[in-house]
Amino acid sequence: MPNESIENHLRNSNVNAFSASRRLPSRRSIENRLLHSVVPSFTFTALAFRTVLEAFQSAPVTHSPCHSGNGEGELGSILAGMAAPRLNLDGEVIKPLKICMIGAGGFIGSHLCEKLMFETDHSVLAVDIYSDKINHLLQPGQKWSDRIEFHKLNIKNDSRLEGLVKVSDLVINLAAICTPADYNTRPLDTIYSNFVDALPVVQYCRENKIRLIHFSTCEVYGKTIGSFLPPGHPLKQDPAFYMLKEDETPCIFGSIDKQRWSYACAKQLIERLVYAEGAENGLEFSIVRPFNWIGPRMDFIPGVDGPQDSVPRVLACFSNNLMKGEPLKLVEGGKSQRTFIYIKDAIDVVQRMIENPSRANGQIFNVGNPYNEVTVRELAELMTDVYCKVSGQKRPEQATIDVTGMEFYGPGYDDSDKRIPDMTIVKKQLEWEPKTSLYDLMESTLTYQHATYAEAVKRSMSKTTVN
């Protein structure tokens, strides 16, 4: 019962066992009663134990008419005013942290900020150039208002970043260019954003001995070994040839002229730098490799809250097609296989990384849901069915069309065949597994997309038609 409150636990463990004399029981008596009253499955941490004892012994001796002055009233009053301490996976009391979150205004950052404000006592220095997705958290007068500050700055050229890192207990770096369409058309920006701009963050953490959680990508794995086997080869179905393991799988990229790998190469190089800082200079770090985190507030819809000519990632791209009543475009027939995980599940494990440093430090974590594996074509069919359900629209006669990578992304396109994460390390270290099915996460996400964007998309289409 690690989450049971101390108060309820002690009540259920027979507080009446305390001395019924008119004076408070001795410290030794309290210790013996508390230690022998806890059931085997309950971890009563040293700090929580001391807190109860010190508060109890420092309380004035009063006589409650309800309890005949036997000490139970005093203990009950003290415990009633105490919130049950939150414990980590090792039964240790979780201390509030000041977290510098770079990229807090994005998709992942906004959900992580919510989690930290709603469910913890941690404070956040939210760093980003946009705050739209966390504005609801920044409104004054909320119970967490003194625990979150927004700092509008670009980490490329703002000296204030070092000062924010120095006053923090933990840095989480989410900043990145991570839209596949940009990898071909903006390879220099992609490399600078994901490697060069991340260098000072690592340096500041190392110099000031600040722990770092660095967000990477599943794309660092590149292509699977199985992708080099002939079509139809039986070993393509062997997990050893496609399952991606943090500590074993080689990172295999395409040729240099395939600019699509600019992102993955930059991300891999910054991972190697972070790892080397840990090995040579003692940097405390964790690296996160997300596998297609999906949910509300992901990406943008072109012409509504993003540039008209931009191409977002697959979920937002398909959502845009569905709201416009257009067929979903399947690059190279949609044969690539992917897994998808609900953002709420993924944020749960990030919180575990934050609050269990002894288990997370020095680790690289795949975070995905291998049970939610589909081809991109199957994903398109599922999204069409779910969107028709949540929107009330009829299913289109032609739900999808095939396009080439050249047509969709331009020159330099390349891709991996499968991205299926092995989850052994995260399950062992952080005792975590994803929960949400692919259908449920799509229903939740597309309900949000429809409610948030459908009318705006219609207006945008009307303006385009008029012009």
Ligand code: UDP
Given for the second form:
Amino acid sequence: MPNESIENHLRNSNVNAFSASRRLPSRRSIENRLLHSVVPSFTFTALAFRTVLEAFQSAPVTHSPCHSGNGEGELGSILAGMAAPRLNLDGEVIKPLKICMIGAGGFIGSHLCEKLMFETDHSVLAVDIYSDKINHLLQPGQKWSDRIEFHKLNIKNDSRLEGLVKVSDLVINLAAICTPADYNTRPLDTIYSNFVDALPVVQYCRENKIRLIHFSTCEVYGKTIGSFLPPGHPLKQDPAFYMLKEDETPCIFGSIDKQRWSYACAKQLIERLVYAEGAENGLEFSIVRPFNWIGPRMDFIPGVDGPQDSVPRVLACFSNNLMKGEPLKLVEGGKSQRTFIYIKDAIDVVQRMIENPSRANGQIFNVGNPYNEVTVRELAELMTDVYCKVSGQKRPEQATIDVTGMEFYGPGYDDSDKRIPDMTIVKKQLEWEPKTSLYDLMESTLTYQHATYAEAVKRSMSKTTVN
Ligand code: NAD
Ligand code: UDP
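Next, give the form predicted together with the ligand, keeping in mind that what was shown is the form predicted on its own.
Everything in the complex follows now, all chains and molecules, and the chain you saw is the first one.
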């Protein structure tokens, strides 16, 4: 697609969650006031502000009719102050579940906990080492307070995990090391985290006959078949050579010395184990393959709420560069292609998996937004434009610089060339499609990044200069 049409496509594509929130003047104006208010200290910025802004962005406005059977009837009764029972996609009443969510304190977990607290009656046993991203949900005295419990534990070595699994109706396992900078520099930790530590979770679910939703990754596809064709080969344009389908596409990784693939390989093996437990022992499972879910609360900003020398995923790397006013680093010229999906769209379909077991069990689901494809270079351009718009900052003269994979990540780095999810299965089974365009999700996310971090980044820069 030529650049101009990509731009138009990004701006014009689909009605989205963000524009839906624009129809709510009261909430937007609260957000605006928050965004433009003077932020007195970093502690406030990073924690309280993030919590308040996020709570407003996520607070339920109406119950989503797609999770509630016949929309109009239910909306009518809600408006009349009578809570109608929520129905699943087959018109069955949704019963409250006790969900053991492992990795609940991370990016995806925090959004899922919010959705479950704000919009459902389900209870969550939230398991993680950290709780910063869900602390706003754990404050006492909220209307969901008796439905969420935080269990601070490391699943590597804590015998309490089995007890938590046993008392649950459903386990969702999100826990993982899942940052590419770790795959080639900490391959052992990566393999242990994504395979060995997940083993007991699968085993407890099988032994106690508890349903499991396991989070895998789109990275299990590795490289596309088309990546082995010479540059410019016409077959590269043929979807058979790049479209990633759960039940057809092979998993293609690089050689063993390319330790980047330690993550993909560990995730693939645990997928195979979960699948085999289903086939041989009747484990009820669903596997989710996220395709670059992004949004507020993803990762950390180095030196602000994460280690100075750590490298987060691309959204946080580029946000950090933009807030510091430095060029965005394009690994290998930014030629890799990704499709990005807004976290709030993606969480919707996880809720559908939870509430429609007969449609979700035994399935592997790609979850992404095939319409939001860009090269990393185009992503950098877009983020620069959007960040300048939301922050009022001037566009830098040099927006990007090229770096090699070796310089940026060290030896053993390699990359997925292109990731477009085939959405046939998730659309058919769960009647779901993503809504938010890349432009809109970036506007909403960078507004959040700027409001949450810009002041703290400036302070950390001035400290570094003084020292
Ligand atoms: P995240 O790093 O924000 O969250 C993972 C959470 O798991 C963290 O809070 C971490 O503290 C916790 N955790 C890790 N090891 C643990 C342990 N031993 N004991 C207890 N808690 C532990 O990552 P995320 O983006 O929310 O991803 C969640 C899942 O989705 C992961 O399995 C990841 O592989 C998968 N995934 C995510 C994406 C994406 O786009 N965000 C893409 C592909 C796959
Ligand atoms: N990337 C980049 N500059 C950065 C960070 C990442 O060019 O500062 C590239 C990275 O090499 C990859 C893409 O952006 O091609 C997406 O990286 P991310 O870390 O988000 O995870 P991935 O999609 O590879 O799992």
